[in-house]
Structures are given as structure tokens and as C-alpha cells.
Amino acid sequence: MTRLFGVIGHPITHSLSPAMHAAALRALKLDALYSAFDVPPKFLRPMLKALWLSGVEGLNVTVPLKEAVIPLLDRVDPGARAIGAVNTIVRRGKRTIGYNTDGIGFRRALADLGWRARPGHAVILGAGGAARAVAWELAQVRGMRLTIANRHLERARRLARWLTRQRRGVEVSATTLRAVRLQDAALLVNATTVGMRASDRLPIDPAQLRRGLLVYDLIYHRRTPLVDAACRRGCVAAHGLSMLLYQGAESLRLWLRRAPPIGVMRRALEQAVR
């Protein structure tokens, strides 16, 4: 019997998950399909019910459904509950369990660039859902100092207050994008949408980028102006395709309980982007 998996979101045509997961399922020689389902938020509940009735075993969840799906699940992993967002649903029998694999994907993507978890200063640009997952992951590093920089200061402050409540002892400050300073930062993460369009300017002054700074841009559809500028100034830099790869691989591991074919998934993503 063919096993069924998929991704839900709205809109969903931009998603690279089908290419990545279809390649993985073929490599594992499974009789399985992975499909994309466009699900407007108002139809989330009936669509989920229909997908479970059709035999779907697992789903990825993307915007704008990551938060809305939580009350519709039987159980939510503590990490996903704390972040307030689910990007992976596993079905075990009749029970549905929500996870968030973004943090694992982010950490493994940084490890590919030579980053190691140690005390230091990290600057996160943005204060939305992606920034929240990144901040949660970095706050688990003992001695890590975080700066949240956002166009709207109050939103950055809200994220900083949330993180301080969730992770006692972590040092978090908030500032605006214009006021951000990178002098002693070891890591810069762009979790804004600035860079998705070719016409976008840099989210910060490129003169602050310096050799030795690690720069990671969560945007994965294209190599961004921030990554280009960072490379020109001697930084180690990459865009978010590797995070997409590793969070997807962790989803597959949760669904199948077996090791995902990382190399096959990476090649499928690179081909899809090209």
C-alpha cells in the first residue's frame, strides 16, 4: 500500500519540500508519495481531517499554518510548544504529534560552516517566527549573548522578553536594524525577508561585516546580497538551503524512524533552486 506524506501551507507553489522528499523516498525504495497541499487557514481543520482519513502519515507545515495547527494536534513536543510553532506532524496510529525541526536544521547548517556551540555574541535580524526558532536554539548555548534587531523596536523587545522568560539566565537585548552593532559578534543571522527580491538592499551597513564573522541568511531561494557582501569582506557566509535540507531530513527521520539520504536530498534541492 502506497504511503502518503506531504506539506501544507498557503500559498504552497513555492515550496521546495516536494522535490527534496520525493527524491529521498525514491532513494529509500519506498512505495510512497509526497505532495503539496494548498490549505487556506479557514479550511485547516477540515483539510487536516480529510488528509488523516486518506491515510497520510506525516506532514510538513509552512506559513501561515505553523501556529494555527497546534490546537488541532493530540500532542505537541515541548520544544515546539515553547516556540509556539509546528513544522512537522507525525501520525502514530490515530494520534497526531507536532514537532519543530527548524532549530535542529539551523544548528546542523551552522555546523557545516564550522560553527561550534560556545559562549559568544550572536545578532539575529528579525523578530518573527523564524527568528523565534533561531533565538530559542541559540539560547540553549551556555554563555551565549543574543541581540534581537528588528525594524520595529517593540517587536524585538517582545521577542527578547519572551526568550528571557523561557530561558532563565540568558542575556538578550533588543535594538533596531539601523542601530545594530557587530563589533564583538561572532554570528549574524538574517531572519527577515530582506533579500528575497533582487531589488532588496542589505538589511545592515556592509561596512560592519568583517573577517571572522559567520553570516547565515535563512532565505534559501537565492544567494542574497547579504551573503555576497559578507563573502567579499572575508566572512564565512551561506544562505538557508542547508537549513531547509536538515530540517526536512529530521522530518523524514521522525516519520520513517530511519536515517534520511542527506546527499540525495541535497542534490534534489540544488537542482530545484537552479
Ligand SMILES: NC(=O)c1ccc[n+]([C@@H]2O[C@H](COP(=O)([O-])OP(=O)(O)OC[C@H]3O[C@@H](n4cnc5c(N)ncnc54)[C@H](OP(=O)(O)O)[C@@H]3O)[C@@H](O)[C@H]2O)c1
Given for the second form:
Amino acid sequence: MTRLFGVIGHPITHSLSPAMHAAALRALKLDALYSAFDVPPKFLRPMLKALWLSGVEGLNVTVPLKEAVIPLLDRVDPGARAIGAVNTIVRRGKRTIGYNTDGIGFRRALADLGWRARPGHAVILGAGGAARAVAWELAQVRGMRLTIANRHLERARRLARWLTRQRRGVEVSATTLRAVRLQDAALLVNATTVGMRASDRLPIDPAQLRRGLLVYDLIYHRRTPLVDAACRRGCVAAHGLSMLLYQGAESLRLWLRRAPPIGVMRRALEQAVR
Ligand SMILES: NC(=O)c1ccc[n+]([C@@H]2O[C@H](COP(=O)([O-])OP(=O)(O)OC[C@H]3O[C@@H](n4cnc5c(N)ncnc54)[C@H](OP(=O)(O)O)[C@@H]3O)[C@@H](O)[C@H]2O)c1
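Alright, leaving the form predicted alone aside, put up the form predicted in complex with the ligand.
Full complex below, order starting with the chain above.
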């Protein structure tokens, strides 16, 4: 029988997940389909029920359903519960289990750039859902000092307070994008949406970018002005396609319990963004 997987969100037409996962399922020679389902938030409960009844085995969850889906699951992995967002649902028998694979995706993307988890200062631009997942992941590193810089300071402060409550002992401060200072930072992560539009400028003053700083921009649609500026100024820098790849690969591993075909998935993603 054909195995069924998919992604739910609203809207969903922009999602790159179908291209990546369909290529992976083909490469693994599985009789399986991966589809995109447009699920308006008010229909989440009945649509989810219908998908389980149709035999769907696994789902990715994207904006704006990552939080809303949590109370509808039988079990939620502690990391996803702490972050308050699920991006992967696995169905085992009749039970549904929620995970968040963004953190592991982020970590593997950094590892590709040569980043090693060690004590140091990391600056995260942004304080939304993606910043929360990144901050959570970085806070697992012993001795890590974090600065959350956001356009609206209060939101950065809220994220910093949340992280301090969740991870006792982690040093977190909050500031604005204008006031952020990178002198002693080893890692800069852009988790704002600045750079998504062709007309966007940089979220910070590029004069602060210097050799030795690792810059990761979560935006995956294109190489952003921040990544371009960072490369010009001698930083190691990349945009978010690799994180998208690795979070998807981890979803696939959770569904199938086997190694995902990373090369095939990467090529499918690169083709889809082009
Ligand atoms: N590569 C991946 O796998 C991956 C995974 C998840 C997300 N992402 C990307 O990460 C980005 C953030 O996603 P999200 O879910 O965290 O979004 P979100 O919750 O809506 O947060 C948006 C963030 O961007 C900031 N922002 C928006 N417009 C701004 C502007 N004009 N100037 C300065 N800051 C601005 C917001 O600041 P305020 O609080 O001040 O409004 C907030 O910090 C998106 O581009 C998304 O595509 C990538």
C-alpha cells in the first residue's frame, strides 16, 4: 500500500518541502507520496483527523500551525514542548508524537561551516519563532553567552527571560538591532525576516562584520545582502537552505527510521529555489 506523508500550513504553496521529500522517497525506492495540504487554522482539528483516517504516517507542520497543533497530539518531545512549536509529527500505530527538528537542522548547518560547540558569545538577530528554536539550541552549549537583538526590545527581553527560566545558568542579554555590538562574538545568526525581499537592507551595520565571525542567515529563498556583506568582509557565511535541508532530513529519519538521502534532498532543494 502506498505510504502517505505531507506538510500542513496556511498558505502552503511556497513550501519547498514537497520537492525535497518527494525526491528523497523516490531515491529510497519507496511506494510513498508526500503532498502539501493547505489547512486554515480554524480547520486544523478536523483536517488533522481526516489525514490520520486517510492513513497519513507523518507530517511536517509550518506557519501558522506549529503552536496550535500541540494540544492535538498524544505526545510531544520535551524539546518541542519547551520551544512551544512542533514542525514534525510522527504517527506510530494510533499515537501521534510531535517533534521540533529546526534545532538539529540549525546545528548541522553550522557544523557544515566548521562551527564547533564551545564556550563563546553568539548574537541572534530576531526574537520570533525561529530565533526561539535557535536560542534554545545554542543554550544547550555549556558556557555559551547569548545576546538577543530585536527591532522591538520588549520581544527580545521576553525571549531572554524565557530562556533564562528554561536553562538555569545560561547568560542571556537583550538589546535592539541598532544597539547590538559584535566585537567579541564568534557567531551571528539572522533570524529576522530582513533580507527576504530584494529591496531589504542589512539588519545591522556591516562595518561590524569582521574576519573570524561565522554568520548564518536563516533566510533560505536566496543569498541575502547580509551573507554577501559577510563574505566580502572575510567572514565564513551561509544562508538558511542547509538548515531547511537538515531539519527535513531529520523529519524523514523520524518517519522512516532510516538514513535520509542527503545529497538527493540537497539537489532537489537547490533546484526548487532556483
Ligand atoms: N532555514 C530554515 O530552515 C528556517 C526555519 C525557520 C525559519 N526560517 C526563517 O527565519 C525567518 C524568521 O522566521 P520566524 O518564524 O521567526 O518569523 P516571526 O516569528 O514572524 O519573527 C520575525 C522576526 O523578524 C523581525 N522583523 C520583521 N520585520 C522586520 C524589520 N523590518 N526590521 C527588523 N526586524 C524585523 C521581527 O521583529 P519584531 O519582533 O520587532 O517585529 C521578528 O524578530 C524567516 O525568514 C523564516 O523564513 C528559516
